[in-house]
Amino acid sequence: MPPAASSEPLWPLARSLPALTGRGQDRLALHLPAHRRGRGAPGGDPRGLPWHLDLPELPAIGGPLEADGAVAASQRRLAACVGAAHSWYGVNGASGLLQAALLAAVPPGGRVLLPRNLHRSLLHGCVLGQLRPVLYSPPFDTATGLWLPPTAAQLEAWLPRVLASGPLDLLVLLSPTYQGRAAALADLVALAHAASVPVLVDEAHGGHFDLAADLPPAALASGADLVVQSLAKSLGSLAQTAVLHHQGARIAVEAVERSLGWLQTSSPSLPLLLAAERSIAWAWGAAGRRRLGRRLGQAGRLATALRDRGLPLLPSDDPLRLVLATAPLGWDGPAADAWLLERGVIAECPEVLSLTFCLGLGPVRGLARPLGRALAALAMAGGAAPPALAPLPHPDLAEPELAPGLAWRAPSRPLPLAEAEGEVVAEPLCPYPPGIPLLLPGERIGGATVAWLQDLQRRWHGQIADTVRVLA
């Protein structure tokens, strides 16, 4: 993965590589990793994989938590680009950075207000940090089975109720959702800050850059204290690359660096760091802006062409995500996904009553005809429209009876889902994708919840287990 030829000025990490990886630099490189810059690669042939770039934290390179070196310089330039006070690369995904952000903001035993459609990494962070989650339920569309962003009016009503039962250390907002629906972040963040509550925004699913307008990412522009982004999901970087941004004085930068040290690897992958830097450098350069502009235009025309064929695309604030409502076509989401997969059309995320297609930054031109034909054939093969889902059985605010970390570590037993009413959950019930726990450890299962989950179980074709672990 050598630096690509480009008229754009190189960022610090890419600029440092030629002196470290040039001819002859590997002969006396007697350091880890054990493949010796590819000379000892498995099978003896390093071609096709960037073995020669897999370097340790040499002084010229450093690492995400080092004050000096190319990585530190790259992170400073990234922060300046997006308008953050501090930025850090992560190489174990947005998941690891979300957990680090959570532990930086909330002390053991502290309370955090989380969306019911949280990613499981945040649940894991609560377990690791011995935190007490309070769950809020954003609007849920029963016709599509999708969560929508919370409104300012809802948060304004929720915050006093949560604070009445004790201090609140952090609010977590998810924007955009997996399907590209964005929240009114500025209003939500202002409400939290007025109540002296810091805000972490999980922006991992996209919407990072308004390149055409030279604006910072939406979550940073809203004033959020911590923001996590996945570079792999919207900027074309490699899987596991992500960034964490920090601004303001509500959360100490020293606390963020400490938690990153707890949860990030002490041997960060240079190829992943380079991929992260390159994706951002490209996006903020002229070539990236031009390509993104073309892709957005092509995506808009593709969506229009599909709607003109009568295909039910759902609203999305991300033009590069197409969300198809499958119920009007006579399909549930998993069955439609399986039907399309057999015909070479691979969706990103089948939900109970929808499919999401991620266009990414690849070419979009020419997709309208084959994708339109495939979806029209799907509609022709459909049967009766599946019914809407029942309303969400959870209250708008809920706090598990037992802290998730205690419940998950407690003695437990398996129980058929049909017999679980009244029991306390010991392990999360978490179908994939997209990794949203439907039940959290420490929650007590009500009868309406059992019925709702059984309905999902029938529709989701094996994604939900027949049994659930409950406290013994």
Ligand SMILES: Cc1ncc(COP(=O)(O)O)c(C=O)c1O
Contents of the next structure:
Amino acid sequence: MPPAASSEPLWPLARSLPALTGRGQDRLALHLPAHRRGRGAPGGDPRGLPWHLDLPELPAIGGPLEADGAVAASQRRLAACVGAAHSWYGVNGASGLLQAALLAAVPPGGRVLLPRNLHRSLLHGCVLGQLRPVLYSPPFDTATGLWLPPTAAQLEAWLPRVLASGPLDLLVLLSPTYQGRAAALADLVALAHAASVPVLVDEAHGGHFDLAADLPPAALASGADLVVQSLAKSLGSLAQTAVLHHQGARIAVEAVERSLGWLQTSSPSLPLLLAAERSIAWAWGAAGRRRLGRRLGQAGRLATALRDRGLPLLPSDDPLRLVLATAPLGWDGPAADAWLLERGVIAECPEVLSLTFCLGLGPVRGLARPLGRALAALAMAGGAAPPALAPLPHPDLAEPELAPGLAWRAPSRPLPLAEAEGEVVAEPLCPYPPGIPLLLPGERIGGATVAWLQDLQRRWHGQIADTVRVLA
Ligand SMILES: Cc1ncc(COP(=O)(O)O)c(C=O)c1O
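One more: the block was the form predicted on its own; return the form predicted in complex with the named molecule.
Now the complete complex, all chains and molecules, led by this one.
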């Protein structure tokens, strides 16, 4: 069923503002933050920042974990829109909400099945919660150096193997990827549920293209138990704003609230909450959805125009992500990024053999010419095509020898990468962006992995250190 469009311009949080920030409201406002609504702003100058909106959890406002107040009403409205049982805003990025979701679903010592291309926040969640990750390797495209979503056939083969070695508390799926590649979530979630395993979807980069097509957000529609979306990556909100959705009875809502309480600030930023609400209210309103639809159409036409110029854009399920394969142009990704940066083209995510550009929700018109010209010039300046990138030489399923939370806290020593074969990793090796750890604490480093990392070190300038920290 398509989600219901919202025609009401103001959602609860925005509606509560005039009464709180109107004339005369601030003279006797003797509360924190200490800038006292901007009257005590540093240097006495409140210009340039929204001090007057930076209010604490006054009763009329409340917070993400309060039952009453405008934030709670806004979250209820959001949950009703997306078809979730519960939704919470987060102001510590998708990272904070992914960690809360992990800790809600997996007890200390419990096992979680995670993709090799996991965002580092999920690793950090395992460390915080003393969880034991099992890593699965989704398909890897050697020509572009990019991960692809796992298939149902792969998951069907992995689940019994993982369950044979002990209980599994959670499956984490990543969809879409940074590059906008979406998984067949419904099939994957159904397989996990059939094995009595709940599912968390890291949908940090998604949600918006379903909305524009008048479809419910993909991860929730697939039946996933917990879903995290970044509103700054998918909608037009401010950095650090994100949402966590919950549905079904596999994970108790009380457990989610408890772990949110552990990990979220006790002073949520109202400007961030307002930005979160506004981005959602806009996207769920009829005008916003029309605009989103137009943006996606324009983005599709931009991609076609660039392809017509012979530029090798990779397939993406998200029209707002333009992914350039750099090898056919004679460049590796980081060098192409540096070359373009000098000419004023700022990509979002350089990887070994690709560059990802994010169109976001800003105007697309007028981009085709300058971007096409810059990329054509990049192609002209290219040299020999760099070779394909072999996948990380990990088995398709692997469990670190030691829990990452133990390994990362254990005494460790630095070791030149060339001498690291046979040692156990103490600290992750994690190029950023995209923030995908290549070595996890607790994993033993094989000789093939050392050789692979040395190759990567030559190709991904400055992103792979010469030394790794291993257990002492
Ligand atoms: C797939 C994925 N998940 C989660 C995150 C974390 O999002 P945030 O930066 O909002 O904490 C990122 C950030 O890049 C990401 O790429």
